[in-house]
Amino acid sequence: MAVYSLYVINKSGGLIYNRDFAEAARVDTNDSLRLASIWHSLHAIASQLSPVPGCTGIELLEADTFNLHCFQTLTGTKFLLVVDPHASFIPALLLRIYELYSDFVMKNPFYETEQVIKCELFDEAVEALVRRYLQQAQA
């Protein structure tokens, strides 16, 4: 199982933090601010097509090498997980990055909310709880 990538993006679709976990996810600046502004758009359509009331849009794209969770908080802000395909578990993973950005981010006096994430500690506490995540699906 692996984690490839983790992207956040603000209520206007603009990509705020991006990270990469395996060097095979690695992609340009580019394409990952290409990725968010699409991403916020088809999460937007979907929800007004969907005939469910209530649906918020996009929760899960499935592809053959790879799925792409997204977890959205009630600020609009997105949280979009790249894993394997036979990873388990995402949902809660996803919920406890954002617990992390709760904490290191939006409690840090000197960010400014919707702003690019420039914070170490939240670098390092993502990186050892993926680390955590990966050790025990492997256990």
Partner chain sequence: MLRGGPPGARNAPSLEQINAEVFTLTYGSIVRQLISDFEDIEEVNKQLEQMGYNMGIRLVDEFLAKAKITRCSSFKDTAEVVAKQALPMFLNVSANVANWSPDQTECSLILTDNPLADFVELPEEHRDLKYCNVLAGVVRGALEMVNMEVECRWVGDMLKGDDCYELRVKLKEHRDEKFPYKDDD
Contents of the next structure:
Amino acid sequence: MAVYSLYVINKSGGLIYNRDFAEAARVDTNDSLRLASIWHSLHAIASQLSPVPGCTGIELLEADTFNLHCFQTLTGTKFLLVVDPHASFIPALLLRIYELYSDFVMKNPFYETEQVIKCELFDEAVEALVRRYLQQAQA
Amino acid sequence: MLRGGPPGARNAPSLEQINAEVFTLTYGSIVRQLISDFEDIEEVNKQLEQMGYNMGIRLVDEFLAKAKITRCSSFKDTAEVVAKQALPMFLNVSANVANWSPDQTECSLILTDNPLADFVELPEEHRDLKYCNVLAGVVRGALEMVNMEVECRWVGDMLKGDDCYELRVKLKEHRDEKFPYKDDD
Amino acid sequence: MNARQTAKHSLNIVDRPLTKNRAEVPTVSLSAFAYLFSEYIQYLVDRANSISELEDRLERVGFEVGLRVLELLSYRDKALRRKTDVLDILRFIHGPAWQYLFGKTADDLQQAANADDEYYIRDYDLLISRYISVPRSYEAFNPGTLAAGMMRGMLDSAGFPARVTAHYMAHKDRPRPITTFMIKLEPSVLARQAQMEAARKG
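The form predicted alone done, now the form predicted in complex with the partner chain:
All chains and molecules follow, beginning with the one already shown.
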């Protein structure tokens, strides 16, 4: 059970945060920027293509070696977690990360909205949260 | 650690609390500093609204994350959520929504309890000061983040002798989400 | 206006009784304070010409709060007799005042080893700084300066003029740096203290 990476994408499709939790997850910077903008477009197209009215976009991408969970806030920010295909309770984990974002990024006077996130307290809180999640998952 | 919570609001999550008087006194001190920075009261009013706007665009995420709000289907719903969930969650006060315009695009948020202005007396030389203007900005900023462009103005102010704080909120535009690819028109 | 509202507005803030039960202290969310604080810091960052000016202006806001807080607390609780001794006022700040402001007492109170006009009050997790990550480019800035201003305001109001500054320091038992407030009392305070001691002995 592993959590590989967290990506945060602003409402214009720019990557504003990327944290890898495993060596295997490391992706080249340019690739991660590309991932963010491609995902942003795919997400928007999907909600337009959906035959179901009121579709809010892709929530889950399942692949052989990973799952990609996406949570989009009503403010347009997207939180993506790349995890092991067997990982569970990821939507709840994403919501917790959103809360940490609202505390340690939004309340930081040195953070400029829509820009790259450079908040030490957010990094630490996310690390601690993921560590706790993994510990509980082993149990 | 101080525990408290919004009175009467059933579903609002309880956030960590701080002594309301520290909040009130700090806000008062900030307003006084602004008056000394700008001198012109209209400038101060504008500055307060702008500060509120900057706060509003940030606090919306916390509200959405912690109150677990789903998409509001109408401006009417949104106004109720602001009055009955957001204000209680952040300020431990509840407001009423009233005085709807016939086309449902304009309403009033009515407060009788306002921690920003607790025990404040407005001196004669600052009678044009919109002491709570930061709140007008907060509402405008917060709603803009969920794609609603509104105009907020005070039509009732207890510091000026009125019997309530009345914030008139007018919906200008309800923007649908923009997609990166638009159909050719 | 309903009766409760009329009562509140005709009451002067100092007439509000000091609640016996701490849980009755009226509160707002820490978040509301945090957004206001964050925005005001941003406002100052845009206007100040240096970190030093940024801190001075923030300190000034705290100072005015501190002046009023001491008056409020002293007035409401007549049992809090006027402090004339340095240690008494510092214990008051470390204890009841901190409890009123931040919901808990401060963590340490200590006199400097080699200066009798210098004291330290430490808070291991300062409430108002909780969500603020100060970047490298602003390394010299400490948001706790607002609280330092409050302390200076209280000390000044009580007749103990001093300089108070806030500093982050690593602490061996804490995962994050703690906030240390350095209180440097003015010579007049020490002179008066010495006079009082002499009078007591003489």
